[in-house]
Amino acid sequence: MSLLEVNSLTKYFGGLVAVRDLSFQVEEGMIIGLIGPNGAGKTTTFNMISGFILPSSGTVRFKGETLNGMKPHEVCAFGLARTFQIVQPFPEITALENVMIGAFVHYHNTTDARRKAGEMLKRVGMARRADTMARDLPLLELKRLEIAKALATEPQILLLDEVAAGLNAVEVEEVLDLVKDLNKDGITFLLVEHVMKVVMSLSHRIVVLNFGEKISEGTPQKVSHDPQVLKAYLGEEVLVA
């Protein structure tokens, strides 16, 4: 049985066909990329995963669950966290008090949460700025605190949403370092992703959406290759260049 399973995911905004009988497995230990162009449906996919929106039809499972119905505080709790797109802190508390907020997941009190949060910062290259308010902070370690964040509720599985949006190509080197570590210490990864390098590099088997539907799946290598992808991202012209 696969960590996450999705099954015929649709999702109806009014007329308007965001997912259409989407369907793919994300196996325990895996990092799997979600690419598409813009609209394709990668963030309504990830919302519904996560509990923000309820899907027109079709089931998410998670270690055998169902998740559909559950609010995304409850999925979190049962181990599926995710991070955003544009970084989402508490700008005027410090970094440690941020991690301390996905530490209250499952510690209940501040002494365990702070030494929670503590030990997440370390993990992801901040201990030091564990008192800098997070307004202070460049958007690098914004991304780590988002990540800490997430580590902090203790996930099986880890939704990131295009991590390194907006990092230069150091910055970017770091950040793959960052999450093929995690993916060593056993934390899964299901990412969405424009920065073609990141998904490549990183990803074990990639899904590749379209108008909403599924159109390849495979090693990045296949997909790569793959003509019905090349003309999603590059036109007709590409298949006959």
Contents of the next structure:
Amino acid sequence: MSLLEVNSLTKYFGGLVAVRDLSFQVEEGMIIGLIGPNGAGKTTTFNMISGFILPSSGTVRFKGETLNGMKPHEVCAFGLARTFQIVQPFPEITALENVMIGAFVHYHNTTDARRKAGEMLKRVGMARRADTMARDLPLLELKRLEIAKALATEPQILLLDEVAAGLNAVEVEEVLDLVKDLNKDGITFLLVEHVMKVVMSLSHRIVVLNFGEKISEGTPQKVSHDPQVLKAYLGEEVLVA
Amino acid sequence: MKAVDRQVTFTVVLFVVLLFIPTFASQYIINIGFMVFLYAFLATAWNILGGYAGQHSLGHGLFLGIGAYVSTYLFVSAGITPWLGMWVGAVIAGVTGWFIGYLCFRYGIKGAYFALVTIALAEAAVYVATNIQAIGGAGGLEVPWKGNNFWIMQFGSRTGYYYVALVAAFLGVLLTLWIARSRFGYYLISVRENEDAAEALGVNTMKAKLMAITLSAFMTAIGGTLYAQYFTYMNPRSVFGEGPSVQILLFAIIGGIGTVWGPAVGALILVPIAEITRAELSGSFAGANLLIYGLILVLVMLFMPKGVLGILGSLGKGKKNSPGEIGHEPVGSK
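Please show me the structure of the same protein in the form predicted together with its partner chain, now that we have looked at it in the form predicted alone.
Next comes the full complex, and the chain you just saw is listed first.
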């Protein structure tokens, strides 16, 4: 049984189909990439999985239980955490306190939550920023902070929405290493990405969306040579390996 | 943790010191003291919802009025002591607050829209109360004087009321201190700072907001009973109206919202100014006291938009426990 199963997920916004009949699975320990051009329905899919919007039809199953109708906070407590495409810090509190909010899911007492948050900040290489107000952090560190916050909820699967967006090449590399490390520690990932390098080098399998529909799925090699993908997403040019 | 213990110690010491003030102070000072504590308590109650959870109610008069009317009505009509009636009023206000919160938050009403709903409901309460003859209609209700008796919360001198309000303010600050360091408090702050992010991190934002408004309304109603017992008269406009609603939040804003001590500091600064300017000026220059009061408010808002404690907090350059800015709009992820 897969950790996460998406079955025939469909979302209409009025007359517009954002996602149509989308099915895929994420097995435990994998890193799965979800790619597609702008407006392909990637973030909508994320929002449906994490409970932020209700699907028009279809189901999401996680650890064998259906998530449909669960609130985002329930989904999170159940072991599925997400980050946002645009970083969403709590600006007027410190980095440590930001992470504590996530830690409180499992650690109800402030002392325990603070300790857990400290560990998570260290895990993403931000221990020395613990007392900095989140509004004073640069983008790279805000991205790391997002990951630390999500990790503090002790998820089994982590959904990252464009974690590399807005970062320069060196910073992207750093975030990639972090994701690889965390994956080695046993966390499963579902990535939405625009930066091709990220998905190609990181993902065990890739799902390609276009206009809300799945047009291809397979290993990075397979997908990157799929003519349909090349046509829809990458233009007619050959993908850089 | 240590910092909290220091703050608790400070609070207790301050409380004990204030207990001795009436032994040498005049009734005039004690009167001001009562008002400072009452408004410190009310603003502290408002601060839980407005400062920590970031839901700015402009209609807390609704809860103040419920507290004042319920305890007084029970006292007048059934002889029930305000010590008991106070809790009845608080529970009714708490349920009312919960219900208002449920309706608003269920449909995603927040920010300025939430403020408007609370104004409208408090204003509606003015007209409802005006039309209920059992509670005196437009004429209001009077608390009959039954003699100096602790058990019915009536005191021959202002000192008794001073102590009651002092205890209320003391407990209010202690409660806020606890909230500020608890999971509940962090959840409220996360809701204020960024609701979507909070949900994504497992915070039941609906529940957090409902608890905040219920607690805030509950406490405000207790303040309403103290108000009624001290001033011994209320009418719909004087308690449900926009006057008390705005006053309560002014103290919190001037002192620094979202901080433990802000509301109390705000009351400590503004109440004496209001009282003294009124006493000194209302005879010779009618209205001048209000003019000066207004001028002070404008100046504080201009130069200390985060309130007095907000300024001190940022001078001390940013340690914990000072999450105190209002008006930060979360970046929605819709």
